[in-house]
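Encoded as structure tokens, the following chain is the form predicted on its own, with no partner shown.
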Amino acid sequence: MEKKWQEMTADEKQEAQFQKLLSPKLPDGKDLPFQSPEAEANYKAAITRIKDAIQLKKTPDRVPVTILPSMFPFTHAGMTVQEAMYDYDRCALAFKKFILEFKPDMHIGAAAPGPGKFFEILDYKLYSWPGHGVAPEHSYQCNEGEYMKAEEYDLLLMDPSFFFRNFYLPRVFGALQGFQMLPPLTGILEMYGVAFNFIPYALPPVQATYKALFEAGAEALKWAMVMGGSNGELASLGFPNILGGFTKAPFDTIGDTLRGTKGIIMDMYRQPDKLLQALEAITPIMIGMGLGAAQQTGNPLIFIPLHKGADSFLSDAQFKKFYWPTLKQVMLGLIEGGCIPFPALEGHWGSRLKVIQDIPKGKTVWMVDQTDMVKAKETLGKNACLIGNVSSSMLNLGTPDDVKAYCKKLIDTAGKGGGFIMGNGAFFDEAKPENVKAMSDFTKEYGVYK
């Protein structure tokens, strides 16, 4: 008799996830038809390589290789980023060509540009994107701001859902101003007086907000259908996407999208206790965000971009107090739910390595940017799989020989004993195609674990 999901250990859940990946399904539950026996063999071999690397085993044949681009697949295909954001079919076709040209063992899908029309419908304020504050050929840009005021911590702590709906969302989506007029849902309890809670839904601004939500939802579904179809087609060709979604470190959730960089720095000094309480309150939300995404997609890797934990942002003491405890809780919650946390060490993390190595062994995979890979292997790499760290500058300005020499160094050092995936260290928009190809091809030729 098979165990229920709730009764499984974290090890058993992870193994079950990989077994599902080895037998991919269509949305209707039928087996995915591979386009050839060779494609099926390549797909299953790639999944096995990635699985063994994450579990810190030596793969039987070679080091796996992945390519994690930002806008490069689309500009490489002759598109502007704006075109990739608005023409979903061309976006998917460009990504398919990119995968077939460079043939990585794993990819993360064509979703990076995002759905431009969706952002238009909701009048998104948190980001500028091509054609809306950014030139058509450039990537989108975050607009820093205090979308939660310094005095609003108590509102967030009292009822996070009410705060996000009535305060945060109207500030970052111009089309959702009507949410400010709605009462807390917790006030709708019994028949006596309950009708008063529904009066705001008759008001034109509120109805306009819901109309925008319906339109945005339809556009998001249209985009997701194309992206999902792209992932299915690439899987049938032998190229798996095992990225299930994303979540964030609680400190970054508050520092990136609520208080802003300046705001959270001030809060560490002026109201540290409120900040710590908010980080704890946000933590289960971030765990649920990752688990929910994995349930939707059926894929176990949950990407966690780490924006404000690098060496140059916080002191070691601040990192240990404000950043790491709740990030670790998020990762443990994801692991317990059968997911594989996929944090990205953006920037330099050399002084953090001994702290962040305190994680369950063989349950996470880390994208390493500028941190020394030898030091990362000696510390974090004892318990975690590492991806990286061919630099964006090398891919854009170097030569194929430069790339091959650096990949050899990575395989000989970070790849020693297993637990390593070759890849770039940061998402890139620009690169010489011959350098990207050199990273992939050389790894397949030389990349045998020592």
The other form holds:
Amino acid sequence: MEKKWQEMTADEKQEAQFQKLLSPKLPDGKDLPFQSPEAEANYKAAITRIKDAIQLKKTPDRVPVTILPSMFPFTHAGMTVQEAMYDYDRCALAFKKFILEFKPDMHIGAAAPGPGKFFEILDYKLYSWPGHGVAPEHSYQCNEGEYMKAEEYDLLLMDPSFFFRNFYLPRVFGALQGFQMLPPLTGILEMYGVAFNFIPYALPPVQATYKALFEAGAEALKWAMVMGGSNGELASLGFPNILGGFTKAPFDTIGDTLRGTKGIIMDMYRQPDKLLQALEAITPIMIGMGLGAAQQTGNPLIFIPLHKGADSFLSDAQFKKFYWPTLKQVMLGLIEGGCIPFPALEGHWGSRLKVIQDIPKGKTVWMVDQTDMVKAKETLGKNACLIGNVSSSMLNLGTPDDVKAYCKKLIDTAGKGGGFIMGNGAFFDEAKPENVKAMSDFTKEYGVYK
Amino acid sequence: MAKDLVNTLADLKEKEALGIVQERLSAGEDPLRILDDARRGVEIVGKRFSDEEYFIPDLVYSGEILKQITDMVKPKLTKAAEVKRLGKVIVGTVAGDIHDIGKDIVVFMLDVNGFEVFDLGIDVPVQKFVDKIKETGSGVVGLSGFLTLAFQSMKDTVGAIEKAGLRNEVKIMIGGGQIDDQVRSFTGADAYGKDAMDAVKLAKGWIGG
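Given the form predicted on its own above, produce the structure of the same protein in the form predicted together with its partner chain.
Next comes the full complex, and the chain you just saw is listed first.
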């Protein structure tokens, strides 16, 4: 008899996830029909290749290839970013064209542009996007700020969800002002007094907020249907998307969008204990975010973009005190739940390699941006699969020969013995298509393990 | 209590440093001397950053302490501070890019290291750089950018400076997350720096100090 999910070890859970990926299903539970026997063979070979690269148990048949763009598939199709954000069908079509042209073993779907109209409905202030603060042809960009104030740690610690709903969300979504008027849900207890909790829902600002939520939800669903359809179609053509969702390092959660870069820096000096408490408090929430996403999508890979732990952003002591412990806990929690953490070392992380290599073997895959790949392989690479690290500058400004020479070096070093996936180091909007093609084609030819 | 503002600030002892400033102000000391000590303290912070003893948080924190000191001292200044400057530097995040953290740290370090800095902000149109060079006669321009779109914007900016006939009047440095020598060569800039202290070194190399 098959073991129940809860009774499985982390190893068994991961294996079960890969087996599930090898027999993809339609949303109604039936087997996904492949468009040709060749497509089915390619799909399964790709999953097996990636599985072998990640698990570090055996050498794959060849170095797998992934391409992790942000807006490149859409600009390459002659669209503006604005068009990709507002025309979901064209967005999916452009992404399909991109996949069929460059044929990666693994992709992360067409979701990068996101649903423009959804952001409009909610009056999203955390980002500027095409037509809303940036030009139509440019990508959305974050507006740094202190969306949580220095004195609000106790509020966050007491009830993170209440803090998010009543303070953070109204600050980053213009249309969600009504949330400020809502009492905590935990006051809804018994007959006497229960009705008082519901009075705010009669107030016009609250009702306007809920109206916006309904509209935004409908728009998000409309977009998600197109994205889901796109993933299914690409899978049926032999191209798997195994991305399950995303979560964050607790330090980045607080540093990126709550306190902001300057805010969290001040907190490290002025109220380190509060910061540490908050990091601990949101760690299980970050684990739950990843596990929940994996459950929703059925895919095991949980992306974790790493920002403020890069080389010069923290001292070694600060990294070990504030950044790494809770990030490690998040990864261990995800692994325990059968997920594969997929952190991205954005920027330079050479000084952190010896610390971050302390993770369970064969359970994670890391996107490496500008860190030296040979050094990464010697440390982190002993325990983890590495993706990377063809640079944005090379893809954008180099020649196909530059790219091939660099890929050769990568395959010869980082690719040695497996545990390596060829790919770009940082998400990119612009590149010469012939360079992207060279990265993929050359790896498929030269990257075969003998 | 230590009375040495320079070292107290360099060691990032915020409360102590502010305490010393308060005492010295109460004792009627020349506010300009206090400011100069504070600036020297932050200069040490920059040196420690170059030596990899300090990191970005230390730079940002020292900036915050310096800002508080400046706010305390300002009301006591009888005339505008006339600090001798090494030279003028124009800094901005190029068109299309709205990232400012890296750029702000560069501006701050150039400033405390004795340069007069003209911060043009983010998403700066090429013409604004050209106009500012003409207006200030600045000898160094720093272009910041975090996204790949910045490569082209930097090239366009350098091109516009050239077209305006000013290319030989200025040295241009670039910096940001994805910037390397290949990008430098593409944009036609004179140099690139990996961090704020590189920017200070480049500027000092070009206009002395």
